[in-house]
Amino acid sequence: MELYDVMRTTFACREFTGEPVPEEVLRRIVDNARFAPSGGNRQGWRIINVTDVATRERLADLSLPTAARYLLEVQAGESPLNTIHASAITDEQVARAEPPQWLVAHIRKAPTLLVVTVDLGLVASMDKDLDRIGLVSGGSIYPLAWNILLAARNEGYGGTMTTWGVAAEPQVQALLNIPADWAVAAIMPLGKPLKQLTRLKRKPVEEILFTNRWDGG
């Protein structure tokens, strides 16, 4: 596929035909995705291909509490899980909520499931002393994760970056024997899309590109 076609048609795929990504295709996807940039070109990443069914089930279970909170906050009209505005949803409400199994079904049923991790000992976090949530560290792992999805699209497959399970990172680390100083960046279902979207909705350039100042003035 042409590069721009891949970029414009790579969507968050959560429904799959059941056909797994063949080993040679997965290796080709990662072989190309690994050319993503990272801070200092340290490439402090490792990808775990989870094939064990019980482990997949546990990853889905660990994702449920955050998925439940996300859904409750959306239903309350909030911007879910943001770090600026406090949520009115309590832990007790989350605990009482019916587990939204449908929100994590793609983790359970994905033909291929990857867990993308990054070595925090190799990440330069230039914003670590700012009084806000850190973002810069993601620049050393999410280009790789997105490259995986772009490469998968180019191969006729699809997937999405799920982060529900990151809230339960210690349990995920224990489940997969991930060292404590390696962060879980994404749990990524991959497979052959049940349907391929080609018309994605995005803001126009005029709403996101400005000159010199925040307001373009």
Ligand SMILES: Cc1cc2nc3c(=O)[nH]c(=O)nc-3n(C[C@H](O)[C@H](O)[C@H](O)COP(=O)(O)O)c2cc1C
Given for the second form:
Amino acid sequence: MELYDVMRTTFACREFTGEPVPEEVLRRIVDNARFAPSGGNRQGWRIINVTDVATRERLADLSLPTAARYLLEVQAGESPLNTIHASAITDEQVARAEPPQWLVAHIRKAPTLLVVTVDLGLVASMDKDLDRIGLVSGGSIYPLAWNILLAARNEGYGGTMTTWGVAAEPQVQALLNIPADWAVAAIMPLGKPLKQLTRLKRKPVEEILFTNRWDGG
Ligand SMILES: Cc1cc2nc3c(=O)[nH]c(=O)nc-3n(C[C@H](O)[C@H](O)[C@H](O)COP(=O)(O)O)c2cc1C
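Form predicted on its own already given; the form predicted together with the named molecule follows:
Below is the entire complex, every chain and molecule, led by the chain shown above.
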């Protein structure tokens, strides 16, 4: 596919046909995705292809509590899980909520499930002393994760970058033998899209590109 077509049509695919992602296609996807950048080109990354059904189920289960909180916060009109505005949703409300199984169904059902991990011992976090949530560290792993989704689209497949399970990182680490210094960046269901979206909802250029000043002034 043409690059811009891939970029404009790589959507968050959550429904798949039962068709597996062939081993050689997955290999090709990763073989191309690995050209993603990372700070200092450290490439402290490892991708786990989780084929064991019970382990996948557990990863979906571990994603549920944060998916429940996410949903409640959205329903309360909040921008979910942000670190600036305190949420009105309590832990008790989350615990009482019906687990939103439908939100994690793609983790359970996808033909392929990848867990993307990063070695924090190799990540340069230039913003580590700022008084806000760390942002730069993710830049050494999410380009790889996104490249996987772009490459999958190019191969006729699709997937989603899910992060609800990251909130349960210690349990995910224990489940997959991930060392303590390695962070879980994403849990990514992959497969053949049931339906290919081609018109994604995004802000127009005028709303995101400004000259000289943040406000264009
Ligand atoms: C950092 C990040 C975290 C995300 N976490 C989740 C998640 O936990 N679960 C999920 O279903 N989708 C998740 N997504 C997918 C987004 O919801 C999706 O990319 C966005 O809504 C755009 O969807 P579209 O490309 O289909 O328009 C995540 C995406 C990003 C970039």
